[in-house]
Partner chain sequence: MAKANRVGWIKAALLFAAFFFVVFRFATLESLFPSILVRRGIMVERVPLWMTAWQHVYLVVISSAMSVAVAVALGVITFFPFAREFRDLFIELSNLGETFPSVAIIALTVPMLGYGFWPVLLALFIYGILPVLRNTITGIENVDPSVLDSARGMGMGQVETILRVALPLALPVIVAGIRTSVIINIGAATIGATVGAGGFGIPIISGIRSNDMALVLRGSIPVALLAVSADSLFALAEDAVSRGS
Amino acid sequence: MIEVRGVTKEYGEVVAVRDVSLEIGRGELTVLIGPSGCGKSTLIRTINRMIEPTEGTVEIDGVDVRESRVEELRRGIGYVIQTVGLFPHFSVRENIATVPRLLGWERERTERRVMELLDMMGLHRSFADKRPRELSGGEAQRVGVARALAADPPILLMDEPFGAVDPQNRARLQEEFYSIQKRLKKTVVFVTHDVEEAVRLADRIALMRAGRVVQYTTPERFILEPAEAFVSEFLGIEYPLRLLGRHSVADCYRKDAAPGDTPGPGQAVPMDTPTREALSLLVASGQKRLDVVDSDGRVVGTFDFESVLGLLGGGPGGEG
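May I have the structure of this chain only, in the form predicted on its own?
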């Protein structure tokens, strides 16, 4: 677990981070979000001591990070940035192997890990011999994430990692990273200014403003209990719809169909349909509800507007 306690960072008369305290659970993905200049990048860099706080402490598993040598601390923390920062004269293989090589891994073990990570990132193994200049932006970003994961660190810091990638590849990278995180369960601190990205990835979100954390909670609780007007203003009027992207129909449908029922003549949706997509289908169909079907095409329940309200905490909702 990462504990940030009363961290303040001052640059002369400018206070970049002001008295921030956070507890980040093991295996959780915490997103730091807020307007430009709010202090989120400064805060994340206090964790791996790229920035030393003026006041306060950062602890990892109860140990103050200042008690560790910087080099040793950073070998246990993966770090990914927007500009990727691959070594231009190294091959992809050499870039990914940077930390394992520093840790003295045997060549065979390092090579196995490089190939495993290329597979994990959806890159053909032939990419191992390419140079960074031969990669697209999305490919380079995948290599950057692979390099950060190479020594299997328990903690991963990601500072606007997909910010320089085009929207289509960005969405694909988000989905791939989300899938990887579900398997690996790293403790991740992720900086972004993109509300949709935060909602898609986060277990918890810390919304910052002028160096302070305004609110730190799950994505759903921002709707039910906004700490102040700024929260709703920053997240925007479409935030509830974005929140639906975290869920599928399986999370909210009504179990009100007899087992083995067959779909009616109208539109039906599979259980794994994203809730936001199902809502669009419901509106377009002009119906009051849609049949929900399982993988065998059997009706297991219905999806309607109250299902969505229940998911967002504003109505009775489904029982699924």
Contents of the next structure:
Amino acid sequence: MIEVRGVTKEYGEVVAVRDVSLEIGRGELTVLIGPSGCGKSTLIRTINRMIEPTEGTVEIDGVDVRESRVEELRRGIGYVIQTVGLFPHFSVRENIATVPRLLGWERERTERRVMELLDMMGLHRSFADKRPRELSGGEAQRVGVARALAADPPILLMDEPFGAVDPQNRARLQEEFYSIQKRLKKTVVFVTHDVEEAVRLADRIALMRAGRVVQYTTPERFILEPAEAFVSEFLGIEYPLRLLGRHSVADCYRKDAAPGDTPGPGQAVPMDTPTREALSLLVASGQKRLDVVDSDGRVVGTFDFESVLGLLGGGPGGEG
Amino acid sequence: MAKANRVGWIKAALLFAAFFFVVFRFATLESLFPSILVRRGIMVERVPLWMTAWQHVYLVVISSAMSVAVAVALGVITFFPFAREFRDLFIELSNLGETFPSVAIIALTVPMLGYGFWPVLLALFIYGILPVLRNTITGIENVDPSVLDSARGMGMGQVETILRVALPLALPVIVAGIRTSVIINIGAATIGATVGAGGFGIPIISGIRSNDMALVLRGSIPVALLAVSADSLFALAEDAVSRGS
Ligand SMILES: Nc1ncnc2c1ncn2[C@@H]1O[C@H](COP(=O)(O)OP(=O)(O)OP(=O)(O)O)[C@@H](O)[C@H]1O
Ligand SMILES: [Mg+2]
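Any chance you could show the form predicted in complex with the partner chain after that form predicted on its own?
In what comes next, the whole complex appears, and the chain from above leads the way.
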């Protein structure tokens, strides 16, 4: 667990971060979001001591980060920097192996790990011998993430890790990372200024503005209890719809079907349809409800506007 | 890129071939251009031209090797906190060195070390440090800050960050500095003859004294060829190191 306590960072007159306190739970993915210059990078960098706060402390599992040697601390925390920052004179293999080498791993162990990570990040193994300048933007970002994961650190700091790629690739990277994270269960602090990305990945979101954390809670709660007008303004009018993308019909349909029911004349939706799509289908159908079918085509219940409301109200679906 | 490089290699090889030809077969050249190159003077060469060449190259190689080692080391230490304040001093000295003629340095080293090889070696060594020192500092300063940031973020120590990341990435700029340094010193070493260090300055200076153009050319043609061949070799080196990073 990461505990940020009353952290302030001043640069002369500029206050980059102002009295921020956050508790980041083990195995959770916390997104720091906010407009450019609100202090996201500054805050995330106090965790691995790339920046020393002017005031306040950061603790990891109850130990002040200032207690360990700074290099040791950083080797134990995966870090994806905002600008990727691969070493241009190292091969992809050497880039990924940076921390294992610093930790003095044996050659074979490092090599095995590099291959494992290339596989995990969906990069062909032949990439190991490439130089960073031979990579596309998306590939470079994948290598950046692989490098951060190399020594299997329990904590991962990711500063706009998918910032430099086009929207399509970005969505793919997010999906892939989401499934990796589901498996690895790292404690992740993830910076972005893209609401869509935050919604797709976050267990919790800390919304920042001008150095402060305006609100820190689950994605759903931002709809029900926005702390101030800025919250809804920043998240945008389509935020509730975006949030539906986190869930599938299975999370929210009403189980009101009798065994043996067959789909009615209207359209039916499979259970694994994302709620956002299902809502779109519902609107397009011009009806008030749709039958929900399982993978065998059997009707299992109903999807209607109330299902959607239940989801956003923290109802049947709860947290994704 | 690879093609341009092949041209570079051929160019360097031809220039060096020309240099060696001139040094070992100057007589052939004399018979080709008797009116220009055959000496009028009665002075008899005590040293063969290859010996003169050897003295010259020896002086430049030894002084440059020492300059590079010292300059890179000095440049690197300015990136450690204990020596940070030397950074501006070094840059200023390097800029000053450009306006300061190398003759003046020899004039300073002779009173210290007397005539001969050593004062010239010392002068070339000092003079050769400056461009390499400046380029080491600016080269490292111009390394992409995000790369250094990620080195720090991965948990590399300061020494490691400089030696394994900053220095290799600054190498093209450093090699450019070495190139300048060596070329300047090939020329400057000629002056060494005035204080008895040997080299291509010997025929040049005796030629000037005895107003013998052919004798002057006997020194100036090979020294010019040496400079351009060395330059073409460094062009290849620069090319190689910038492709490595
Ligand atoms: N080294 C520094 N010196 C002075 N001011 C700084 C420094 N670093 C950051 N700042 C200022 O602190 C504020 C927060 O910067 P920070 O980089 O944390 O923002 P950010 O939220 O990460 O922005 P972005 O989304 O653009 O990356 C900005 O106003 C910035 O100008
Ligand atoms: Mg930032």
